[in-house]
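Have a look below at one chain only, the form predicted on its own, in structure tokens format.
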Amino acid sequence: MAITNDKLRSLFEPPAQAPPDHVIRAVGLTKVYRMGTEETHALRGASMQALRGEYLSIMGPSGSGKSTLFNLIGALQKPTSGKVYIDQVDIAQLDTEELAWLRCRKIGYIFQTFNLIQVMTCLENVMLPMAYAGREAEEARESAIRKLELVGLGHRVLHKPAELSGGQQQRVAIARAMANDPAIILADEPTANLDQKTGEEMIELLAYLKQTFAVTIISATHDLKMLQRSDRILWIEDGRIVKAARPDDIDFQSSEFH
């Protein structure tokens, strides 16, 4: 029998007085996709960790394993081998119901293509994760309005995605990611489809959320501005994390970034 929401909450939420620690820890992750006799090794022993309230960026060439790593640490896929711990809990030990609780309440997702439901208003898009979490409709509505106000769209709550600019749609996506006050936000190339000015606004908004709510933000990105705003940068190549550095220790004028 699946454990209750209260027990899950207790399991995943450390005491308020606990010092910063690793909210995510991935150890020796491998992922092999098989098609008949063909094998594709997307990850080859990747290990990483992210502190509570850290802004972490992951960069690497296309096909390096970034998306697969995101899917594994976001509990969207299971590794072929290796472990993912969220708040010291081995998520491989959770059943289907417990994983659904984890994805709904502990992790927020932001995608480069926004992934908003076109027939729903901004308000309804943000309320949807709250409905899955079992929150009362009126409380969810009030909370969703506050989230949209937080991202600067309090005047657009009843608009649909087609009536918004790309930057506004991404703001709705960020509000949706924050719907259930997650501890972790996974952002996959969140500025890729935005112009430079709008992209910079998104970066500042994510930095504000990290600073204000102590949310751990993990972003896959090649955006120089986002890399510079990060606390740490990880490089992934051929399915392995090969390097980690802080922005102050990096020469962003080097050919690697241009």
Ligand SMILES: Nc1ncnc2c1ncn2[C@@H]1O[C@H](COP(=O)(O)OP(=O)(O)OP(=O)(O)O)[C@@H](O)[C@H]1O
The other form holds:
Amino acid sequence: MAITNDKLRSLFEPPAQAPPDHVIRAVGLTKVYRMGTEETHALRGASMQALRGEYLSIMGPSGSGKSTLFNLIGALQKPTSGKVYIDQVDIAQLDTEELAWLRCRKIGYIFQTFNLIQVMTCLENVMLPMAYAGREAEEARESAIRKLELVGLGHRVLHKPAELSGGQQQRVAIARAMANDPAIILADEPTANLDQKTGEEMIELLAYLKQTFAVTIISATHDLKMLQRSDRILWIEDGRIVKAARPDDIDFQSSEFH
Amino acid sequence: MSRVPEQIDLPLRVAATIVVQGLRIRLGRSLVTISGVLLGIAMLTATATGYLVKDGVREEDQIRGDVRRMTNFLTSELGTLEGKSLALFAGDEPTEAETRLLAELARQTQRLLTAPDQPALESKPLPGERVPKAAGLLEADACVVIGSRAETAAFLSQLQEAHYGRPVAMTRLTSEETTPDDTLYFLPLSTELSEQELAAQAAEKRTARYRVGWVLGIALLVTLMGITNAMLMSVTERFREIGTMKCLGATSRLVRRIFLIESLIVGVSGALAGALLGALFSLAFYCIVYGPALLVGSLDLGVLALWLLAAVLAGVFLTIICAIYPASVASSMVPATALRSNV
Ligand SMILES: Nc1ncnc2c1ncn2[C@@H]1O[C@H](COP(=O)(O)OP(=O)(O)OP(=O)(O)O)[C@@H](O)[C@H]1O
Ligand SMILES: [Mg+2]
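Return the form predicted in complex with the ligand of this protein as a structure block, the form predicted on its own having already been given.
Okay, now the whole complex, with that chain kicking things off.
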């Protein structure tokens, strides 16, 4: 009996290095910024994984490299060394078109400063990634309205970002991040520019999205509420991931959090 | 997932829609950019139109001076032209000045008699009534002859034979060309320019051309700077927005295309409006300076239209050229870097 090609191949190829439920895997990431002669080592060999559907928080002091890590795993810039796998694909192998596809459909980004396009209405902001995905305008419009309703802004679709509160703007940003139903949402300190109550609403919204749509949420934060809500917490210090823990195993009363 | 498909390439139509939407949405800002192009091209066309007008007016001025001089010569010889009758003969096609002189004479005198059998009259009939025979001309108080002595020799000899004693005004005869023993009473209407005067005129023309080139060059430079500045501003102030767009899945090609289409729209509308405004402004200005009659009489609309077309094309071309550099910078930016910029 002939051995099938697939069988043969599986005998010679090494087994997949990561279990298939790792939606993001970063291995030994380093990033060096050069400004003239001065070098800043923003990351010094950070490794991490995110499970599919997980709510992962990343914590660390200012300047420890959180934003840099986000930019690298979000395919917004290239590491000096190390690898990033998104859905088992090494993103260093992708060309610019493929990266654009990835950013468009796979990942939704949420920023501390919202980064809405000020001259566009909420609706247009949410429709933008849909336009890039080549979706038909009428369908995109309806879908965008549904996304805005999802984040509780169904009554504000035609407002400009400047006419909204910070919390509302961040909701628009979340709706925009969800525009093409991504598998991953990357949120870099999404509550840092919001007051406590609005921040909590944002955390609940993200938790709801995780529950309802099984999106993987990775968020950098100092926010205690957010840490408590997450499935897993990573600590980053001086460009390295130094610790991982579940919220249940952590004493949130300790001095570290105050 | 084992393979990442390419981001689909949005058709030009979609890119154009995004651009138009963007332009409409940030109308205020687009108007500033457009007005940058507009001002540049307006400056260029205003300068060019100014030269065109002044050139035309100078020519027109020359013609009017010639007509005035010739009429003055005639009146100083004949007294007032009112009630006089004049005989006309053309041995050659009348020039613009001569045509106007004849029109002026037709207006002032009572009768104009036109000699028969004039070869030059096929294309441009002279004013006045035609007399059937050359003899009829002898009644006139004076003869006005267009052409040099050689060109009108036959007619002049007819007059000589008839012992015509009244003035024979020759439009192309200078006083140097008459001799005391001429049997006809010649009235030379032309003035010969001296050698030096001719040289001076040529030199004047040459320097005028240099001056025009120089001023137009400066205007072009100012235009170029205005447009570059407008386009650079419109791109650099949107670095952050470009970063956001790339995060949301815009390809570099789309970003570049968006900026190029935008520059095309900005260029065409700015250049069109600028050319029209510049020309109108310049025309209005010279209308006040020279008066509407002289302006309308001297303006060559065909040449003006050609100039405007050239200015519009130059504007569109410059705008696109000026947009290519910032557009390629913008499109090749790493998203993280673009997001960090705080312009
Ligand atoms: N584009 C850049 N050029 C130069 N240095 C940079 C750049 N981006 C980040 N850095 C440096 O890298 C280090 C890590 O920065 P990063 O923004 O990743 O920190 P962070 O953990 O996000 O801090 P914060 O909590 O304040 O946002 C810092 O020392 C920062 O100054
Ligand atoms: Mg940061």
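Computed from a predicted model, the values in this text were never measured in an experiment. Numbering follows the first chain given and starts at 1. So that the term is clear: the rigid core is the largest set of C-alpha atoms that superpose within 1.5 Å between two forms.
After superposing the rigid core, the Cα of residue 35 is displaced by 2 Å or more between the two forms.
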